[in-house]
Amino acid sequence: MLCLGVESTAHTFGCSIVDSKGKVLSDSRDVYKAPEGSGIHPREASRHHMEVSSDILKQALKSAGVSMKDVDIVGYSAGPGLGPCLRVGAVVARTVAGFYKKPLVPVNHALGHVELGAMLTGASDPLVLLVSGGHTMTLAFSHGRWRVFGETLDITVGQLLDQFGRSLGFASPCGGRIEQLASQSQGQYLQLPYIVKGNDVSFSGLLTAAAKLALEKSHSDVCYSLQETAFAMLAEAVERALSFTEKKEMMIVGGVAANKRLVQMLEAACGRQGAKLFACPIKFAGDNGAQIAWTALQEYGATKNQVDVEESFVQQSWRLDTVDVSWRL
């Protein structure tokens, strides 16, 4: 069985073909690329999907050397997201499985990260560290659902980055340009405020004094300490949730996850209380259709659940732990 998956949450459009062994025979995506300074505007990002979703679909049918009648179910991102890049995705998704006659499944964008992480490395049973743009989230899986076993209490850990990095005038994301320039620090140290409440963490007040630090010290040394207090709060809350579950299994996804220094930190934490990390790999941490694509592949196969293209839906705040996971025990 192949599936068509659309992704389109944020900055990112993206076409997949997916099969049910969890092949991904193509991967196409095109990111919006704000001003310098800026960050994502849900309009302007919108108006980038609908020129580049046409081309993007068709490379990805044609790198996985299919037509869309060799597809049998078509995944979209419903949610959560910005609406107007929300709606893009949709109506493409709608369009093909209407024209085709083909299923359509409304799929949960952070499921779908967690769900493609578990496929690519092998996790069966892990404690989830979700970190990107949207989310910041512990998660544990337990009667049917991803249950939050911590989250942030204010913005997500890639938009702590992001505002950063647009603070010193990089475009969103940022979080690549902070990470080079805080391997370029000697490791100089600056104070900033640390924030972890139970199993929850706080970034505004960090953000606020990172801000402050950069008038007046090197980028570097302030990326550097920035990095370092954020990834230690989240690998802090990380151990808790491990020793209190007892999982021996620990798997990050998300945008985040490519960063190099908190995968150490976390690698660290594992090894602390007997754990195994297992970390998504990069090319598949940012959003992409493939993620969509499986998920939606695991939902129908477990469920045939569809809707009929009149009824689909897109929904901006959709969270993880309001959906039901049929397919895992």
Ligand code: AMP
Given for the second form:
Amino acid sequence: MLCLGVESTAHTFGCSIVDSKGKVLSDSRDVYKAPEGSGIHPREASRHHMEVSSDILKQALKSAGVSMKDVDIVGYSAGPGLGPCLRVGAVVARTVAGFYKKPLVPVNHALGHVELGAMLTGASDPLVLLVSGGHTMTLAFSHGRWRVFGETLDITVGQLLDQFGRSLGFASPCGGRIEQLASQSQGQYLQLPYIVKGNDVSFSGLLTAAAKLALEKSHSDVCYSLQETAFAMLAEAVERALSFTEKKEMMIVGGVAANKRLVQMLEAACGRQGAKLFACPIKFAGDNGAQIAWTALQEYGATKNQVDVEESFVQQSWRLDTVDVSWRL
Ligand code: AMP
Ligand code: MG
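Form predicted together with this ligand structure, per the form predicted alone context:
Zooming out: every chain and molecule, the one shown earlier first.
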């Protein structure tokens, strides 16, 4: 069975063809770039998605060597995300599903990150750290759903990095640039607020303090200290959740999973708790159509659930822990 997956929750418009064995036949994407110093403007990002959508769809079909007639189902990212962006992906998915009479499957975007990560890494029952532009949460599977063990109380770690980077005049996404600057520091740690409450973390005070510090201190030292503080907070929450759940696997997914220092800290936490760390391959850590296609295949394969075009929806706030996941034990 072949699925076309359409992703458009935020900055990325992506289409991908995946088969039911998990082979990613194609993965085409184009990323909206905000002007330097500013964040994603939802209307501008959705305009970008509209402009690139037909080329990205054609590319995905062409590089998979298939036509729409060969595709069995269409999955789309129905939320959570930015409303105007979500609507573009939904319109593309509805149009092709309606025209070619294919089942249409709405997919929770966060579930897509988790399920594609599990398939690609081979993790079977991990504690998950989902860290991206839109999410910061620790998750574990129990009684038919991914349960949230801890999450951010305010902004996500991706927003922390991107908003801090923008305060220095960088263009979003800024995580890679901050990692590079941090690596130039001689390890000069500057004191910053460290806030962990139970298994939850809070980053907004850290953002304000780091932006203020950057006005007078070396940017590489501030980037280094920001990473050390934020990632130690995440590693603490992960280690406590590992200890509580006694999971022997830990998986990191989402765009921030590309950060080597974060992975190093999680490796240390996993080592202490006797758990094995699985990191989603960088190529698929960020937003992409393959995560949507793979999750739609799982959902449709297990339940045959689909929606009529008239009933298809997008939902800007759609929590992962409200989604039934019937294909996992
Ligand atoms: P996503 O929403 O999953 O596409 O992830 C995007 C987020 O990942 C943005 O906030 C980026 O700044 C962040 N990111 C990308 N590369 C890195 C990196 N090397 N280190 C830290 N964060 C990163
Ligand atoms: Mg994402």
